[in-house]
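Next up: just one chain, as structure tokens, the form predicted alone.
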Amino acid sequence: MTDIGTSIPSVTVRGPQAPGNTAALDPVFTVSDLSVFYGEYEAVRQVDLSIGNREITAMIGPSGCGKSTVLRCFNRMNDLIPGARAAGKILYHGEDLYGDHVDPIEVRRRIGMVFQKPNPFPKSIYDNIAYGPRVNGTKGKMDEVVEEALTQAALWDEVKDKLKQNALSLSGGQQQRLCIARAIAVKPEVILMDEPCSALDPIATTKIEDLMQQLARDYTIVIVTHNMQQAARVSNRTAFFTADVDDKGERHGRLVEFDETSRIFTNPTDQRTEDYITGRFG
């Protein structure tokens, strides 16, 4: 890597989207024949997809189908799990993300992560944002770095007068936006979000969804969500996963269908996709 050592319900989908264009024209990630193992267990089997530059890609599907496992492959978070390994290829701008020369720490700087539950550090709001830039040796005025990140995360106006307060004093929705600000403070290219709204109320969820659409002007975003309406509202493309059960009773996550979000929700090509979207299973 360069420089890295019944009928389908009516939904409103994000646009514009060209019909029939299932492959990203300007891919940030190209995934080929990806399988993920935990020891001998194959958790995810033979995934192929591409993630477009400055698009929002949603991953949907029932629990245990491998969505989060695939998401964590994009910044090599699975490396931290003993016995986990990935087979196949994930190319990041054409370079093998799992190549011997690639530094996983640099990968995680370029590809940020926001988790299901807000996890601010037990520090001030200011220090939460400044932590990453300080570790990375960011030059320049830290006050400007902090303000820019909080502004991008649509949080600056709410916290600018209490930057020295403990971040844990913020509401759940504010904490999640703080975590997004913390992720973008180190200037990543990609933001991964693993069910970022599952612990939030509807008002906070709406703010996060609005924020995602604003951030997609500058960042590539991949989101795992159980909320199909959320996927329909915010994403350009949607990947539907399910889990097959083999003759040993083991579940293996599989990608069933990947397409523009409008087509997935209004005219899917696979019956399993339609069954999930219409609530017949899952």
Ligand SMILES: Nc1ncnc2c1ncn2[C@@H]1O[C@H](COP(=O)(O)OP(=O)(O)OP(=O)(O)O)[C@@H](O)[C@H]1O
Contents of the next structure:
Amino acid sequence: MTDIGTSIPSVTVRGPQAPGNTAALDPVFTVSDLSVFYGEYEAVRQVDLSIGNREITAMIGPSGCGKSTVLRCFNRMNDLIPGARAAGKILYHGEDLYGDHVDPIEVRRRIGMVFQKPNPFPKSIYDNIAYGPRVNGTKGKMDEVVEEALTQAALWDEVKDKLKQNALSLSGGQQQRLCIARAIAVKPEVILMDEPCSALDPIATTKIEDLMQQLARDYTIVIVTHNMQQAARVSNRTAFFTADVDDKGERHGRLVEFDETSRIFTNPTDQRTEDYITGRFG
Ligand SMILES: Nc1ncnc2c1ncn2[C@@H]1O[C@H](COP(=O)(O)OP(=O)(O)OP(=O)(O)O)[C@@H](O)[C@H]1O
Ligand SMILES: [Mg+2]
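Mind sharing the form predicted in complex with this ligand? What's above is the form predicted alone.
Up next: the whole complex, starting with the chain shown before.
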């Protein structure tokens, strides 16, 4: 009898610290042929992309290539911008996110957002967290809801003795974790983050990155970042966007490449991705 043996190739399939295994993508969102317009202007053209369940997906690319525009489509925030319009399809768990029967307010409850600049309400720390659950008519003990959200956002220990204090008295990094806690308090499934660390120092940034990794056990996260090390550190998959200029001189954002983060950063297939990640462009 011949022993053929089995060789199992050793393949790195995810970002260095990222949780979970990205080998098979279990889609929460499936985007096909998405184009986004502001009035007549086509800001983003023909994007095809999937967002994996309980993964961190990073969107990177030069300024103006449409990262925020695409991100805002995931919770229909673009609906709030006069003249903005999305064409193509975004499926959320197989359902058309832009279908007639879909309530955009419920969409935004399930798919929360954290912005570049921390934007706490000018209220107490407690009321910042309790606001969303109260609006949603959450029953049960509000104190527990507040504690749980602050604990998940790794802020509880720092604020538990000053919950009645105004949230604007917190540091920038604490305010951003508060905003993440506020997003979590309404029990979303997905958290969208648009450059959540760009206003923070390196220590606060590390805290938010650690927090993202914790949260990815329970939530699906999509993050826009200009910090490529951050994308490489935290994400499972990366989408690289750029902007093409057409013959009329108009710029249109495009998705160039979407793959496992380790592959995008070590062996991209498109020259434009390689130029961007090696700093030759953008
Ligand atoms: N509210 C708006 N109205 C009109 N045009 C807009 C609006 N928001 C964005 N745009 C345009 O759409 C294009 C993509 O912008 P977007 O903000 O999505 O880019 P981005 O990749 O997020 O850039 P940055 O990295 O600078 O944040 C740009 O040309 C921008 O001017
Ligand atoms: Mg942006």
